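Below you'll find only one chain, the form predicted in complex with the partner chain, shown as structure tokens.
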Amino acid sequence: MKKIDSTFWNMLWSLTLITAVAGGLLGYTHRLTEEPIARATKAGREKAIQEVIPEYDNSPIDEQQTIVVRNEYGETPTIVYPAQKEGRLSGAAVECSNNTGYSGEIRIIVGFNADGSIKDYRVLKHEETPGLGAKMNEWFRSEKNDQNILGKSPAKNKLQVKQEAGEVDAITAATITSKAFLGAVRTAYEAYIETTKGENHE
């Protein structure tokens, strides 16, 4: 086949054809992947909740509630997934974010035991420096020095970096990220306390 000339009509039908094929192909792929994408997003969230929440026999995701926390960071909407065991509150997973990091939002999920101590945490999303910010997921569970926050409770322990007279070692060269991360943890705790208050009234 010979290459076609650059006449107006040739250009028009050629580009129309290519865009039409491209559009069709994309629409088809979109239809195929729409459901797996939704599932992957949901599975990621559910997996994170499962990993941090204490034992439960209710359905935390269906019973989730949004609580707005007002503190030094202004108003932060948080999502509390309550865990109940035999009708009693056994803790919760709290999803919350903090905007005072190095760049953009840090979104974490923290699991609290009934007594308010931290069971576990996961970082859901962050835009910190690649390679440094990613350390958040490992750093604060390491037994080295004073890095660990698991098992501690924001009520009893001063969960702030040592530079702010707290008792937690900040990530080397990422103090701002660490401050913002711990800020999110404290905000999550306030949201958790808020839900337990409601629980006591019942």
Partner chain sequence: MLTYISIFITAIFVNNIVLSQFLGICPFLGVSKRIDSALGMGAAVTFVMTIATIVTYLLQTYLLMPLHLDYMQTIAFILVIAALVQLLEIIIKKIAPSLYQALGVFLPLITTNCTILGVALIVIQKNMSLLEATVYAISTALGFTLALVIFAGMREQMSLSRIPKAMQGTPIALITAGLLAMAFMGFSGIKIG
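Computed from a predicted structure; not experimentally measured. C-alpha atoms forming the largest set that superposes within 1.5 Å between two forms make up the rigid core. Positions refer to the first chain, counted from 1. First, how it differs from the form predicted alone.
Moving on from the form predicted in complex with the partner chain, please list the structure of the form predicted alone.
Single chain only below; no partners, no other molecules.
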């Protein structure tokens, strides 16, 4: 009986020691990788902002504002990165998401000129079908037919798919994705207008 008890306690202490060591190693690894991952994420955001935003001489990422937009999609948190040139608004980049994609969340960043027209955009995250919904990063900048949204303003153009009496051609066989993407664009515009009240958007 003593031998069995001895074996049990040896196994228990061994498992406890292994668990403690494994936990310590995981915590140490997390601490080692946490900062590089955060730096890489920030660098990726800064690159996306630079690609879509109008010319600026301020620090948009340091002057960001979080706005909750309430519309047909519920309450959507957005991040607005304002662009200023010589003390005047030149536009902004707005990061937001829409959860009504075919496979869930679509996260984008949209650059607006001072007048509210779309300068450019990037898709930051999605889980849409490869070869179909995944085409959105290029589809809505193509000059083919009525796909291109660049240079258009949600205030002046009906940026919805034609199936909803809008002006934009949906991605072939990916109407749900297209509706979610354009919904995110409109939400981004609402956030832009909210943070730049009193500015000229004509």
